[in-house]
Amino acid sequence: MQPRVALVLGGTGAVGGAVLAELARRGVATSFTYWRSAERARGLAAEHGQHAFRIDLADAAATTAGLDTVAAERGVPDILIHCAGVSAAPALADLGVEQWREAVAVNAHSALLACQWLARRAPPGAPVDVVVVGGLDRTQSLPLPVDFAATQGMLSAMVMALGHELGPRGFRVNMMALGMLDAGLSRSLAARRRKDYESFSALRRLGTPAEAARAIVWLALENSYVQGKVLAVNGGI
C-alpha cells in the first residue's frame, strides 16, 4: 500500500494543530496551510517534521494557486481536511456585509475550492478521503452566531452532494461536527452560554482538540464506507 500523504488546511487553529499531531503520531507526511500565525506555523512544522504552506484561504484565487503549490512542491494528497474557520459577528445586528462574505469564503467555499481542485488533480481510480470539520449537524438546533451557522449548513449539505457525486471515483468526503471545545472558536462564545453548553452535555464536560482529532484522523485513516454524511463528535448535545 502506498503511504498516504495529507494536506490539513488550516493547521495552525487549536483543533488544526492538534490534527498536525495526531497525524504525525500515526506516521502521516503531512502539510498544512496557515494564513496570520507564522510563528505557530513554524513551531508546528518543526515539531512535527510537517511543510507549512501561507495561503489566504477568503481569496479564491489565492487558494486555488496555493494548492497548485502545495502539489508541486509535496505531492497531490490523497487525505484532505478542511479544519480552517472564522466567525466575526455574536449577533446578527453586528453581522457586516465583509464579514459575511470571509465566513463563507473560509468556512464553506474555500472547502469547495480544495476539492474541487482535488478531484481535478487525483489520478483516476486513487481512493481519497476528505474530512471537513465543522460545528454543527443537521439535526441540531442551537444558539450559534449566523454567520458560522450559515456556513455548516452549507457544509453539511455540500458533503452530501460531494459523497454522490465523487463517490464513484475512489472518493470519501464526510464532515465531522464538533461540540463544544475547551479552546479555539469555542472560546468566542460567552462563558455563560458555554456553561449551557455543558450543562446540557451528556458527559457533562466540554471536549478538547486531541480529542476531536483523534475522531477526525480516524475518518480520514480508517473509514471506508461512511460517505457523504456528517458525523456528530459533541458529548451527547
Ligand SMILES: NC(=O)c1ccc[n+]([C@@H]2O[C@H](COP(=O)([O-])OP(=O)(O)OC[C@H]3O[C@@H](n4cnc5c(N)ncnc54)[C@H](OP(=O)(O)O)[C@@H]3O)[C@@H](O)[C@H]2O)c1
Second form
Amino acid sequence: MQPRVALVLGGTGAVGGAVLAELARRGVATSFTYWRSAERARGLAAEHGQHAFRIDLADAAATTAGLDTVAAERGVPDILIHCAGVSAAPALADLGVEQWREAVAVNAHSALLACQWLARRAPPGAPVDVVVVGGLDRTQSLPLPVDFAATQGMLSAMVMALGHELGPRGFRVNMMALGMLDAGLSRSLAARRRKDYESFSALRRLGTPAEAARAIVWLALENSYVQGKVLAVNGGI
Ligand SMILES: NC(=O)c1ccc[n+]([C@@H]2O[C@H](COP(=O)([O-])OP(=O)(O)OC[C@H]3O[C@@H](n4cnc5c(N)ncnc54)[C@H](OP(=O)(O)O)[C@@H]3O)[C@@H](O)[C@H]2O)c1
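Switch from the form predicted on its own, shown above, to the form predicted together with this ligand and output its structure.
Expanding to the full complex; the earlier chain stays at the top.
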C-alpha cells in the first residue's frame, strides 16, 4: 500500500496544530495551510518536519491556485482535513455582510472547493479520506453565533451529499463535530457561555485540542465504512 499523504487546511489553529502533531506521531507525510499565523506555521513545520503553504481560504480563486501549488510541490494528498474556521459576531445585531461572507467562505466554501479540487486531481480508484471539522451535529440545540451555526449546517449537509456523489469513486467524506474545547475559537465566547457548556457536558469539562485531534486522525486513517456522517466528540452534550 502507498504511504498516505495528508493536507490539513487551517494547520495553525488550536485544533489544526494538534492534528499536525498527531499526524506526525503517526508518521504521515503532511502539508498544511495557514493565513495570518506565519510564525506559528514556521514553528509547526520545523517541529514536525511538515510543509506550510500560505493560502487565503476566504478567496475562492486563491484557494484553488494554492491547492495546485501544494500538489505541484508535495503531490496530491489522499487525506484532506479541513479545520480552518472563523466565528466573527457573537450576536445577530453585530453581524455585517462582510463577516457573514467570510464565515461562509472560510468555514464552508473552502471545504467544498477543496473536495471539488481533490475529486478532479485524485487518481481514479485511489481511496481518499476527507474529514471536515466543525462544531454542531444537530442532535443538540446550542446557543451558537448564527454565522458559525449556519456554516456548520452547510458542512453537515455537504458531507452527506458528497458521501453519495464521491463514495463510488473511493472517497470517504465525513464531518467531526467537536464540543467546546479549552482553546481556539471557543475563546471568543463569553466566560458564562463556556461555563454553561462545562456544566451541560456529561464529563463536566471542556475538551482539549489533543483529544479532538486523536478522534479526527482516527477518522482520517482508520475509518473504512463511516460515510457522509457527522460524528460528535463533545464530552456528552
Ligand atoms: N475550539 C473549539 O472550542 C471548537 C469547538 C467546536 C468546533 N471547533 C471547530 O474546529 C475548527 C478549528 O477551530 P480552532 O478552535 O482550531 O480555531 P482557531 O484556533 O481560531 O484556528 C482557526 C484556523 O483557521 C485559519 N483561518 C482563519 N481564517 C482563514 C483564512 N481566511 N484563510 C486561511 N485560513 C484561515 C487560521 O489560520 P491563521 O491563524 O494562520 O490565520 C487557523 O489555522 C473549526 O472549524 C471549528 O468549527 C472548535
